[in-house]
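Here you get one chain, nothing else, as structure tokens; it is the form predicted on its own.
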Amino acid sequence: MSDTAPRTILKLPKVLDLNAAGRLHEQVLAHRGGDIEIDASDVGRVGAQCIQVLLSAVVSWRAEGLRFSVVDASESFVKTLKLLGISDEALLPKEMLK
């Protein structure tokens, strides 16, 4: 991972469910090669297509020794993380999803 790299902020629309996921990979795609944060503050609800958007993007960051986050995780976020069984440190860090 780069600590001198410029990192990306994309900001995460408050709905994000099936017709979301198609954009939001879209996005993501977008900024590949560098580092991202992801602010999820604003969302209200989220699906499990867009959750899923965000797991592959994880394992490829990682794969390509890139840093990716979540910050700022709505309670509403953390709720369908919760609720869908992602329990370790893929999108959000373990003390959030507790």
The other form holds:
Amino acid sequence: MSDTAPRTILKLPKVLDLNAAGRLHEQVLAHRGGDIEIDASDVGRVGAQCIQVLLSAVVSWRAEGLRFSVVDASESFVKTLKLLGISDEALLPKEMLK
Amino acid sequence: MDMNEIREIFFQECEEQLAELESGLLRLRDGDTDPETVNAVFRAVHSIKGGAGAFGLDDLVAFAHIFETALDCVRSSKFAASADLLNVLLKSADALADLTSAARDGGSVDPSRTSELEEALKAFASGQPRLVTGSQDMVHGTAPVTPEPADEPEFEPVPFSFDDFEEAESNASAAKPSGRNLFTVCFKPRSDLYAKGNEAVLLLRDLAKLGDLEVHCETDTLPGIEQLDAEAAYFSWRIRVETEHDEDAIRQVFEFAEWDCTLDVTPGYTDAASAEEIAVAGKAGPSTPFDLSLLDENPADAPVMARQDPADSPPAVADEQPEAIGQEAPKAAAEPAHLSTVAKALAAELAKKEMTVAAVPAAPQTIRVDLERVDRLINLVGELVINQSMLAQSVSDSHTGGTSALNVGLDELQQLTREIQDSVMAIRAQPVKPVFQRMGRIVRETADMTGKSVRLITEGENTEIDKTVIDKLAEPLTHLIRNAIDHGLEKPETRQAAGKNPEGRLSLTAKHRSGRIVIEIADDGAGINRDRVRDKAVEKGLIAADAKLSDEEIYNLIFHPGFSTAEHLTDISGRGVGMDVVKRSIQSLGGRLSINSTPGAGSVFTMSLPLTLAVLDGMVVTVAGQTLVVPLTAIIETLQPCQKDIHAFGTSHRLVAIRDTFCPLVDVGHILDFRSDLTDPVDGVVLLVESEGGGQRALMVDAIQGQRQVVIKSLETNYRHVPGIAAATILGDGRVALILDVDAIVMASRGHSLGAEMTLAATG
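Alt. form predicted together with the partner chain, vs. the form predicted on its own above:
Complete assembly follows, chain above in first position.
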């Protein structure tokens, strides 16, 4: 399934705070049904609510056999995930979490 | 506004918070399980602590802090609010009230009392509530700072898979430096936390500054992407914190988010306890040991998360910090390079505070007004009422009938005057709730002192009474309640033997009735022993041995100065304050006190108070050429008797037949000594009145002038007490008229002379 579905790259903005959570949710929902890659290279600040959106998306995508991956996470993004105790390998490659 | 005014406002707010605190605790004791009740109680103590800190009231802050910590344990469901705990919390609320009063008035509170409570509160907060064997027993001893998990029998292990955590813990424990404290922090934000600008990431980052963290994020409640509310809070965290700081430091991290999250800080680290606290079941993800280097921030991105490579980070400072620096010193302060970081952290904290403050919904708009200003306004309104009355009287006396416009204008003036008066009186009206709440403490203390178990039930707390009355209610209520517990209620074993609930019931009720406020103090004790009261009265020579007295008259004997049927004077009854003083203080408010009692079932003391002390609706009557005002609330009906309705009774008494009953006829002019002879009832008018004791009398007056609103002027203040007269007023024509004390007249008609009745009630 994932081989045939269109792959989308969604570039995350620099600031993913409370105000960004709703928009991120909409953006992610808009790409429902296909594999998606999240470009987190620019992320300078990310809050817990945006992480919630991303993690929920991971679970939902995974449930449908689709790919949802973060391809180029910034240090801030990785550190925040670690700080929050999030270590879902689907969200970040395992090596990035070490 | 100077500092004294601000301080005064703080203490006024403290009173409100203390009332909120007590009422919340009482609700919890009565089985209220609403989390908001616990939150309200917590907030009350927290607010007092915060304000007290600003004014440097250290004793108050210290006690409030310990109190708050114990309450937080209830708030986070660490343990249930048991009866023992609530007993301690209520006593602590009393102590907090005393500390507040001491801080305001310059007094002091017995340190042994507060220290005893502090120890009990600490014991609860430490998770080792070793109380309580009796209602007055407190825990002695200090709670351990870091109790070992194995020593905490409260936390029964529950099946829960935290394999990774257990492993991490055992590793961490092995490497644990000596002297560091271990805590488990369970943190579950609510949506409001984010909405108010707080951010879990920042809180966790601040927490990480205190020491080493292992963070476990619980994500099980996270819904699918379609069901997700992007602004809701789904994550919760369980964090193992290893730190040189104490629990307070950890709590301070969450200080400005605490209203919007569930927080539990537990000394030690136990999976089972944590699982219980976090109250979520199911699988858990792996824990993530947190590296301090993650805290280093790139100044350009502050307050965003760090971008700096961990490898390039300066070494973590926490472990290298000398212990001598102490807990108060920020870790980064030791290194100049970190000063900007600290400054930024403070700025971020400040920003968070401001955002939190901004998000708090606006309180109802109120102003605090000096009571004297309101009193002045009320006096002016009283003068306005009199002037309006005089104006109407002048027009009436002119015999011109006035023009139509003039009469309409006078009517409108009268209506406006009444509206203004009602509005002004409403300003002074206050619910009796604060006074009733204060009685809760009196009940607790008296019950403790007498070894009785008492439950206070209050009703009608929102009934509004004039502020002047409220302020003076506390004293008579206190005496009546002490009396009810000390003399009225039996010991628990006696009650049990009599087939009653060992716990006595004392109810305090306020309600409006016939334009007056009625406050009842009812107990379900043994009731007044009429024979004993009577014997005692005979013994004291108050009544003749063969005197025939009604129940009401016998009960009224206890209002005689120095009258007591108690075998022994106790701490409560031996205060030198008798029921006579209680009655007198109620009378000074224009009120009345009556008693009803049923042997074996208890007694009811009924206090009847005027709704307002300023204005009353009265019927203006003439008696022997004098003008009197009879309060309208006492009058049931008026009638002109016929000769056939009048019946002689004995040598000097007369009855008037009113429909199917006979009612004693009272010649007001005769009883007040305005005239020596009884007049013929047929020549006058009869006012059928009901006294507070329930008895009806037909008061005979010469003529009725009309119904009028009058301004009450105290006779005691301006002249002296006059038996049978409640107060005075100024009529529209400028004359002074006396306001009749209907109850005193009724009482006097029962064979007592007016003077004797008043002496019985009013002398000390």
